[in-house]
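This document starts with one chain, in the form predicted on its own, laid out as structure tokens.
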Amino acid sequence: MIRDPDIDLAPLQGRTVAIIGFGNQGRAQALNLRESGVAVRVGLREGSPGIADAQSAGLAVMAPAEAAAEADLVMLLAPDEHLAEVYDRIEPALVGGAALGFSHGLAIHFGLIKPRPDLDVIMIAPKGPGSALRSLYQAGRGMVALAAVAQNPSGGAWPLALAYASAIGCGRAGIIASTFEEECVADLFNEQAVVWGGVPALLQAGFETLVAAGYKPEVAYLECVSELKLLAELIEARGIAGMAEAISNTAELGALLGGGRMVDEAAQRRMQTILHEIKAGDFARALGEEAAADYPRLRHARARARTSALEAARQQLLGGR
């Protein structure tokens, strides 16, 4: 784990960083950089809803190619499925020997982008949402990040990656040396099989099981969804072992007897299948196809979730808010 006392900030001193994109990560990283004394400009396409937000934050906003021109480091923080198009648009404007940066390994690992050979290519991937990266920075804390280098013609790509990670606050918590492949595959696996895919599906299934058995939707929601926050806080504070020791004997024994039946060898084999598909590039292709079709599956899933019985129970508990 590399932390601020071990990092030289010189690679960023007197340099200009262009942030392309102003979503969850782009906004947080741009603001954190500025408050760390780094010259920042934001590149956004005409009509982008982020323009007003960036301007109201006092950041210089221009077209992506204009922002990239003369920048020493250009961070591509637009959605993964659009990065190849963004790179093609800005590539002629990139000065020789500049650095190209990412916060996710997908575009480079799966070859969506083939950077010019004269460019340093680095990754600084905070392990959490941009909103948390920003709030932690403002509180004087930081978020763990993975850092990697894919191209290093200048010989200075790694020190630059560390300096950038420090400037957005990650050196306060710790930086782990990684690779584009490791970060990409592990992140996609987590999203699909564990925290963002597996856990919500398990919550939904538990809720539906109780309701189908005749229990009130509000009670099912409280038991199967609301308590997740308590679990996450306990694990964050104590680890999984400490969490088990902090709950009642009833809950601990129930978890011991039930957990292994839910996540058994068959479930782990399905996880291995998901991991294999990710590594083979199946998901990267599916993402491109979904974007090309204007996200029909995502739009359908969002609409279905908004009208689900689980969401109705949540609204009932909130008093219709």
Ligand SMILES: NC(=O)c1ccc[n+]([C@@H]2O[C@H](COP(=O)([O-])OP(=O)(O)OC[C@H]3O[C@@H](n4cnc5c(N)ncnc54)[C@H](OP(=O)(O)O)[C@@H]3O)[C@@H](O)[C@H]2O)c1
Given for the second form:
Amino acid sequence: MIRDPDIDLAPLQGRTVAIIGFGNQGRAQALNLRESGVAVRVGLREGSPGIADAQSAGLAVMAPAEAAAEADLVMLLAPDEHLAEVYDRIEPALVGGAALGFSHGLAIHFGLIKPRPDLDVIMIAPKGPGSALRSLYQAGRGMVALAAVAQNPSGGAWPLALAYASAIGCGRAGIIASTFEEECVADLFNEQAVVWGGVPALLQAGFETLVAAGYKPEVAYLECVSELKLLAELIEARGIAGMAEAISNTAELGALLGGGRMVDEAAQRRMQTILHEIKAGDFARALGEEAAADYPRLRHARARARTSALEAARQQLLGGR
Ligand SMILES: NC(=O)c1ccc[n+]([C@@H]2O[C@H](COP(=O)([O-])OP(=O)(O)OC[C@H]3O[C@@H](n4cnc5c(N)ncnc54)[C@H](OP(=O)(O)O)[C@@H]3O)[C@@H](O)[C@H]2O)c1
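Return the structure block for the form predicted together with the ligand; the form predicted on its own was the one displayed.
Every component of the complex follows; first up is the chain already shown.
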């Protein structure tokens, strides 16, 4: 872990950073940088709803190519599937020897973008959403990040990546030296097989099993979904071993007997299949195809989730709040 006392902020001093995109990460990183004393400008396309938001935060906003022109570091913080198009638009404006930055390895690792050879290419990937990156920074804390270098013609790409990570607050928590490949594959694997894919699918299946057996949807929701927050807090505070010790003997024995049956060798083989597909580039291709078709699968899944029995149970519990 590399932390603030080991990081030299000089590579960013007197430099200008252009943040392209003012969404989840763009907003948080731009505001944190500014409060760390870095000169920031935001690049957004015409008509973007983010323009008013960035301007009301007191940031200079311009078209992406204009923001990139003369910037020393240009961070591409639009959705991954649009980064190639964004890069093509700004590339002619990039000054020789500038640096290009990412917060996820996908576009570089899977070759969606082939940056000009004179550019330094770095990654600073905070391990969590932009909203948390911002709130932690405001609370004087930080979020762990992975950092990496893909191109280093200047010889100064790594110290620049560390200075940037520190300026967005990640040096307070710790920075791990990584690669675009490692960050990208591990991140996609977690999203699909573990926290963001596996866990919600397990909660949904548990809810449906109890409801199908005649139990009230509100009770099924409380048991199978609401308790996840308690589990996450316990694991965060005490680790998995400490969590198991903190719960009742009834829950601990039940978890021991049931957990191994739910996630058995067959489940681990499916995880290996997902990992293999990610590494082969299947997911990167699927993401591109989904975007090109205007997100049919995402639209369908969002509509179905909004009208699901599980969501109805949640609304019932909220009582219209
Ligand atoms: N979300 C996270 O929690 C998270 C965590 C770690 C790393 N990352 C990485 O951070 C990067 C940004 O992700 P994000 O979730 O922050 O993205 P996001 O919130 O979806 O980004 C939205 C922003 O990108 C702009 N944008 C979209 N398409 C554009 C285009 N074609 N040209 C110019 N601007 C465009 C949007 O402008 P308009 O309003 O004009 O559409 C908006 O300002 C990705 O590489 C992602 O993998 C994200």
